[in-house]
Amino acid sequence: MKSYIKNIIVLVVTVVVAFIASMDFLSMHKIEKIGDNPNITEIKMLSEYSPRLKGTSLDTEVYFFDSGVEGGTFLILGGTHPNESAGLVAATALIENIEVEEGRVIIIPRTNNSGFTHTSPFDGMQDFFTLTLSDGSERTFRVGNRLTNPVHQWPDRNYYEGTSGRTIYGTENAEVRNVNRLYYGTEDGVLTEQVCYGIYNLILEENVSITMDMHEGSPEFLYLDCTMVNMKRDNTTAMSIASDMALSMNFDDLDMRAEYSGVTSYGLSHRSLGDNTDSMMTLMETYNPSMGPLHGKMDDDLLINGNEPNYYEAHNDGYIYFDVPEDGYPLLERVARHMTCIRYLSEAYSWEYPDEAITISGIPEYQEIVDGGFDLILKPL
């Protein structure tokens, strides 16, 4: 009897542990809500460039902002690695606030969105994290995993070969879930290729002149604060856009360089997009101290202020290339370098291209941002 006892409470422990943490895993599946803006026009659904993701969870929202006047079309990726906040946060951030006055502009908040519903393993990664706006209003964002969830996509593959010709094997065989390894995409390929192919056949539907995929990258990658760009688009080179991006940046003490894409980039969104499509292919990377190995306890000093003293002692002794900032690379700044480059790269495709000009208003400068916090730029819910 006693034992019979025993093994009922041991049962309903069971049970109970188990409903919480179903509960703390339907929580990560949850999209935060991204404000109201009414020159939005349009919203569809990835599924409707790959139909195939329709009722998955990596289907994901598409938003248009069409100016009614004729010019360039403007493509924006956040989220393709979750993990990577800052691209999450300014396309949230654009989405809730631009105007476009000519042309069009379209913005992809979450490209890899099952990415955002779990978190690295053993990496004691927050699930998520919380800005507080002056009105005490909070908005909530997930932090995520660069790669799409295994529950959605497995197993992975030990040796697969993407459309652009890259293969992936062995130890890199996770990659198989990774967006930005497998552009340009196939319709009848793993769900990660899907979202790519989605994405490359919206870039075709859409006559996108212009994209621009928003990441961040450890302390140790060589390019931080740089934009990638792919020099083919109509037979002519993209660099000058770019380069125009970069010096605009430059004056207003904003380091950026701009460099072409590498020739084994395969699968990438700037090398693999730029050359199967017309669409000039731009990726830009911010300092994020959160992803590099060196860093400390995962809290809102490290994710949110951007501060890990590892990385500040490890730059001035050598080792780190990146100038890491004594007090920090706050993600407000990251967001603020993100959407100052958008700006500045329509107003030089533009400059370069007036009769697909594309016109955006309602991106505060750089300073006005950093001045302004977060509540300058996201909206109270």
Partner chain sequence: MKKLIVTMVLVSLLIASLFSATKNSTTPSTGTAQGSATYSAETAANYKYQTNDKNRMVTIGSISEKFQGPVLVTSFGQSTDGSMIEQVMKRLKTVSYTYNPTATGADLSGVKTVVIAVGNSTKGLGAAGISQEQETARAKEFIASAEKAGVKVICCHIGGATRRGALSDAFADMVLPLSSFIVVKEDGNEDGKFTSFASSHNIPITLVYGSKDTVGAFKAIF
The other form holds:
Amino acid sequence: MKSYIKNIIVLVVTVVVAFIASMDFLSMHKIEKIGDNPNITEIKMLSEYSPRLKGTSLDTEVYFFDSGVEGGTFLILGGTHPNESAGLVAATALIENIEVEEGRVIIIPRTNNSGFTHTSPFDGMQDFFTLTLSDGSERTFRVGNRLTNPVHQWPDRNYYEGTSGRTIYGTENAEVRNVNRLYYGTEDGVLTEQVCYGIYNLILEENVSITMDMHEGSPEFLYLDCTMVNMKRDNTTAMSIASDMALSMNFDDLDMRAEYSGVTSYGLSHRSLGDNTDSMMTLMETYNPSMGPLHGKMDDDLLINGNEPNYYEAHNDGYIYFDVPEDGYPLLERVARHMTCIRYLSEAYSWEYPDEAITISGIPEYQEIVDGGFDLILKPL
Amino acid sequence: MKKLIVTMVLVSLLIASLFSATKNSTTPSTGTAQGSATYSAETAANYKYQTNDKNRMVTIGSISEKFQGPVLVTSFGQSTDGSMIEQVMKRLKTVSYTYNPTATGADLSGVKTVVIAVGNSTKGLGAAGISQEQETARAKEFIASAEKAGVKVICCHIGGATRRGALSDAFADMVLPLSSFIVVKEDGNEDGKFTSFASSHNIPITLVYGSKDTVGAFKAIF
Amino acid sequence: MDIELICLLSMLGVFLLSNLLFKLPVSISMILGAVAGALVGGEGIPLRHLAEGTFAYLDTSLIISTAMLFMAAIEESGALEALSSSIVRKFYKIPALMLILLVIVVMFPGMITGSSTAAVLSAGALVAPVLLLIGIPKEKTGAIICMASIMGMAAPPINIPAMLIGGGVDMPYIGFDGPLFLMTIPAAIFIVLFLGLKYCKNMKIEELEKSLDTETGKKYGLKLYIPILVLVALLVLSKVIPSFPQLGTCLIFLISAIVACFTGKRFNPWKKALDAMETTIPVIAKLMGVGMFIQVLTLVGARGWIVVSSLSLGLAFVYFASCTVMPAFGAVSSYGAASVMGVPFLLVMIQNGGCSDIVVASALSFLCCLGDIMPPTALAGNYAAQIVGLKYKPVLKNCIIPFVVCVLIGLMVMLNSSALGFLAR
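Given the form predicted alone, state the structure of the form predicted together with its partner chain.
Below is the entire complex, every chain and molecule, led by the chain shown above.
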């Protein structure tokens, strides 16, 4: 009898704890709104390009800005890795602000929609952060995991061969839930790969001429403030466009360099979408200290102000190659950097290919964004 | 059992001392991005910077004549610096130029000035599908043809400290003796390699603080 | 005093207090430590984080459970004993060679999967009875299995800490085979000879014959080994042929266990399954506790604090820490040690020049792997102890000398990396 009572108590406690914790987990499935912009010409779902995604948690919104004037098409991907917040915020800000005067712009703010519904075990991540605008209104953004939620795609296979020749096995096997390892994808692959296929198919069907995949990296990463470029599109021209952007950013006193996409980076967007479509592929990384193993307490100061004294100290001691700023690298500056990079890329692309020009207005100068704060780029809801 | 342990310890000590005796430095295989500089951290610490955030450009030696177009921009080592120099030329707006990162002697006809961006990148070589040996052979052929054709050569190293290392330096050593002008991003000169060569061979050199200052350096000579 | 240090001390304090003073199980003590850390760190009782931490080990727990079911099944069917007796009868004349062969058998699953747990639970469980039969005492057998499984984890072709460290500095996982073999094979040979050889001298085959069960083997013949063959075949096929149905490791273990019910001695599968789970649940509970502990450690910033404080002490300290703090971190997670400490340590050593980065990375990964015997988690030690039917303390005590030798090997390779650079080509 006594042991029954003990067991029942343990069971009841377990159920109560699980119930309370599940509230937190379920709240992560709510999607934040994105503000209106009269210049949006159409909102589609990615499942229109990868039909099996329809009705799944990985289906995601695709925003179209069509100028009606002939020109090129710029595809912008945010939220490929939902823990890399600058990508989501920059994509949101672009959707709420831009006007396209020549050509078209297509924006996917939450490329891995499922990744936004959970956080990574062991990393102690905050599940969301809130930006307060000057009128007192709040904009909340989810922080997710770089991989698809295992609730949506599980278990991870022991061995998986992607379409581009990347085999995923051993230590990498969880990467079968990483959008940026499975490009160019196939319609009947695992759910995550169907997202890749959707983007691949979108690039083909919409005739996308240039793509930017917005990322962030931990401070240990060697390619921060760096844009990866696939060399395929008439070879040197793609690098010329990227170098033009980099030099323009240098003139704004921003560190930026262009780097060749690794020859064996199979399954990554810049490599495998570049190799298998006509689009010029780029991927940019900014510094995000909350992603690194040395980070301190997980709070708003880390997520929004990008302030991590541990990394400043480690850099001073010679352990971190990246030039870590003493007072942090705020989210606002990272978002501004992504937006500026896109602005200069579209300009350089249009200069190189005048017949395929893409002219975007509504992206403020870098310094304007930094001075004006999130008020300048996010609308109160 | 004890014998076995003693023997193992002895053998391992012997091996260890042998290894320590032959200890020498090798270039890290992480390549261009990580600090693969051939000079030591101490040398770098002793170096006194001449440029800074305010005074972004310092020229040592006098530039007697202006360089003429048409200009051919090429790369030795296939780093992205070549394409950066191309963008610098674009921003000059006054000089006619072509950019060919894999140019050979045959591309020199009609060219008056050659700008060579030196800096090795394994990623760049991979992207261009060129082996290290092929690139070295092309560089040798190109520099010999340039000497024969009598074109002016400008040596550019704008990749900074991370773009130094045995392979990058080999390309610089090919170009320097033929150069009429040198442009170096100063953090790539922490061992004084470029400045000391310039002063001993009486070649004008401009040290720049950032990549963008290369535009200013070029405006002064074209 | 930094708030992170206070959090860390209170977590460790509460853990030790509950474990040593109040004699609570490791798992419960870990949970209490985690809750204490969260409270001190101003996070309240973060139920979401506590629950989330446990999920890091969900897959591992499932694999361990099904592997234990499989082990129980082949033990009950008589396959294990039959295998042991046949190996001993074939090789008893050359004990040193027999021991080396046996240790390589233990290493093998670890080499393929990169996991010491897999090595202990599969090959380790097969070889342990053989070692016991030869006359090696339980605690030494446990130590041999435990250390050999770690050597297997560190040996190529798959060494996960090496991949994690390499990944952190953008170094492809190529060229590690040479340096890793250089460290693991001699170390493994030393371990098994040091711990086991002297017991082999007194081995009398006539006496052994008596205690060996030869009848089961005769009665069922090769049929007994079908479950093991099924296991190996399914594991290999699903890794080699992409189009092969993806059963997953758990299902493969279960299928093999079910096969074992029909290929040997009859037993009550339900009862034996319950018994097996009863021994497995405390291990899983320990993993869950560790999961919560690390999650809170990260949440309050103590994890970052530990690393940054160790890094700020300079190059000599980095070498020292590589040999001490890094394996010790294995108590939390040896993979964690690789990504949290291995990466910055490697960067420091490269930046100080005069070393071959692949060799240094290999040595660091080797030292990380040793973390799998660090208590209280002691993944390899715990399982090895379970297999020989002991608590893990006596087993770990016998691991001390081999452990120290391994650390010295790692250190020596690190210090002489440039001379060993040719191995990485």
